[in-house]
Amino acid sequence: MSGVIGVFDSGVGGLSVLHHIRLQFPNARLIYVADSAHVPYGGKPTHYIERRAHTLTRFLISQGTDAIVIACNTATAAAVASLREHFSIPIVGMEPAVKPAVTATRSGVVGVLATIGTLESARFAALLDRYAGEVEIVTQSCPGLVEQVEQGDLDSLRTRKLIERYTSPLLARGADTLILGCTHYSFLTPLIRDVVGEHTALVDTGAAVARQLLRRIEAELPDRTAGDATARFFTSGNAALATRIMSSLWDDSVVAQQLPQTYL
C-alpha cells in the first residue's frame, strides 16, 4: 500500500495543518485540495458543506489516498460522521482545542475564535457541554478573517482591525487563553499575538491532528509503505491565484492545479 495522505479545506487555511502532517510523515506523498471556489464554508448550510466534503473526498480517493484529513473545523462538524459512514479509509477531522485550553488557562476564562458554522454546530455544542463548569468559555465568530487569509493578506491594517474587533470582547471578559478554531487563523498567529500580547496563550490543533493521523494509520494501515515525499496541490478556484497564495503559505514553490470539472 502506497503512502498517500489527502487533505482538504474550504481554502488555503488547511495548509497550516499540512505543515504538521509533513513533519509527522516526512516520506509521505501529500495531496492537498483547497475548495476556494466555495470559501468560506462558515456561513453556508450544513447540507451544502457536506456535499462539498463528499465531492472532495471522492476526488482524493480517486488519486489513491490511504487516509484523509478534513483540515477544516466547519467541514468536520458538518460532514465527518457521514464521510466515515460512506468511506472505509481512515478519516481524521478537526476539533477546537478546548481540552488543552482548559488546562492552560489561569484566569478560568477561555475565548474561542471560530466561524459561525463551527460555533453553531451540534459537535461544538457537545464539546462545550463536556467542559461546562470547569471554566467559562466565551465564543466569537470572525466574519472576514478567512477571506483575508485567502487573499494572502496576513498583516494589513484591515486584518489587524478585524482581529482587534474580535479579540477585544474576549479579553474584556477575562480570557487569558484563545482557541484558534479555524485552520485559516493559524496563519494570523503573529498578528494575533501582536494584538493580544505575550501573556495570552494561543491554542490551535494542527500538531494534535497530525499525531491523531499517525495513530490511526499505525492502527489501521500497518502495511502502508513510504511515499515519495512529494506534495501536489489542487484548487476549485483560480489556479493562478492559488499558486501565488499557496507558495507563500507553504514556504516553497507550489503549482496549484485546477480540480477536474466533475469535482468543481
The other form holds:
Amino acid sequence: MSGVIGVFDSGVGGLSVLHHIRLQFPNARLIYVADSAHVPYGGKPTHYIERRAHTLTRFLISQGTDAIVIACNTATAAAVASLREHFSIPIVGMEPAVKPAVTATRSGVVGVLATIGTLESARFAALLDRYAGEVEIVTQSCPGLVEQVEQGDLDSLRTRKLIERYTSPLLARGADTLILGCTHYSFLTPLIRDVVGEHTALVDTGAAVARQLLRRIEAELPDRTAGDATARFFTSGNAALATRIMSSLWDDSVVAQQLPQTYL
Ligand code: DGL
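Shown: the form predicted alone; wanted: the form predicted in complex with ligand DGL:
Shown next: the complete complex, the earlier chain at its head.
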C-alpha cells in the first residue's frame, strides 16, 4: 500500500473529516477533492450524485489513492454501495451518528440536521430501523446552509437566522441532542452551539469516520507514522476561490488545483 488516502465531498464540508483523518494518519499523503462545480449534492437526483462519485473516485485512483473516504453523508447514501461494487480498494462512507445520539439523549427525542438527500435515502431509513428503538427521531433538512459554508460564511446574521429556523422546530419537539448529519455543518458548530445553548448535545461523525478508516487499512499500512505528510487539494470549480475558502477552513494555507477536464 502506498499510503495515499483520497477524500471527497460535494465541497469544502469534508475538510472537517480530513482534519480527523490527519490526526489518525499524521504522516499519510492525503488528496482532497471538493466537487464545487456540483455543490450542493442535497436535492440532486441519486443517479447524478452516483455519477459524480464514480468520476471523483476514478480521479483519486489515477493519483495513486489506495483508500477512499466519502466525507459526505449525502454521497454515501447515494453512492457507497455502487462504488464498492465497482472498485476494489477500501471505501469508507459516513452516515448521521444515530446510534451515539440515541445513547446520549435523556429527553428521548433526537433531532437530525441533514440534507434532503440523506434524510430521504433508504440507508437513513435502515439506520433508524436499526438504532432508533424507542427514541423519537425528528429530522430537518437545511436548504441554504451548505451554501453559507461554501462561501466561508460561518458567523453572519444570515447564517445565524438559518440555524435558528432549522433548529427551533427540533428544540420545540423536545430534542436535547442534535446530530450534525452533514459534514458542512461541523464548521458551524460554534454558531449552532451559540443558538441552541449549552444544554443541547451536538453529535458529529468526523472522528468516528477516521477511526473506522484506521481499522479498515491499519493492517495494510506498514507504518502510519512514517513517511512525509502531504496534502493536495483539488476542486471541480474555481481554483482561486477554492484556494481562498479552503485556506480559511484548513489548518494550513492551501493551494487548490482544478481537476483535469475529463473529471469535471
Ligand atoms: N457535505 C455533504 C454531506 O455531508 C453534502 C452537502 C451538499 O452538498 O448538499 O451531506
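By rigid core we mean the largest C-alpha set that fits within 1.5 Å across both forms. Only a predicted model underlies this, so the values are computations on that prediction, with no experimental measurement involved. Numbering follows the first chain given and starts at 1.
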- Message: Given a core-based superposition, decide whether the C-alpha of residue 157 shifts by 2 Å or more between these two forms.
- Response: no
- C-alpha of residue 132 off by 2 Å or more between these two forms on rigid core: yes
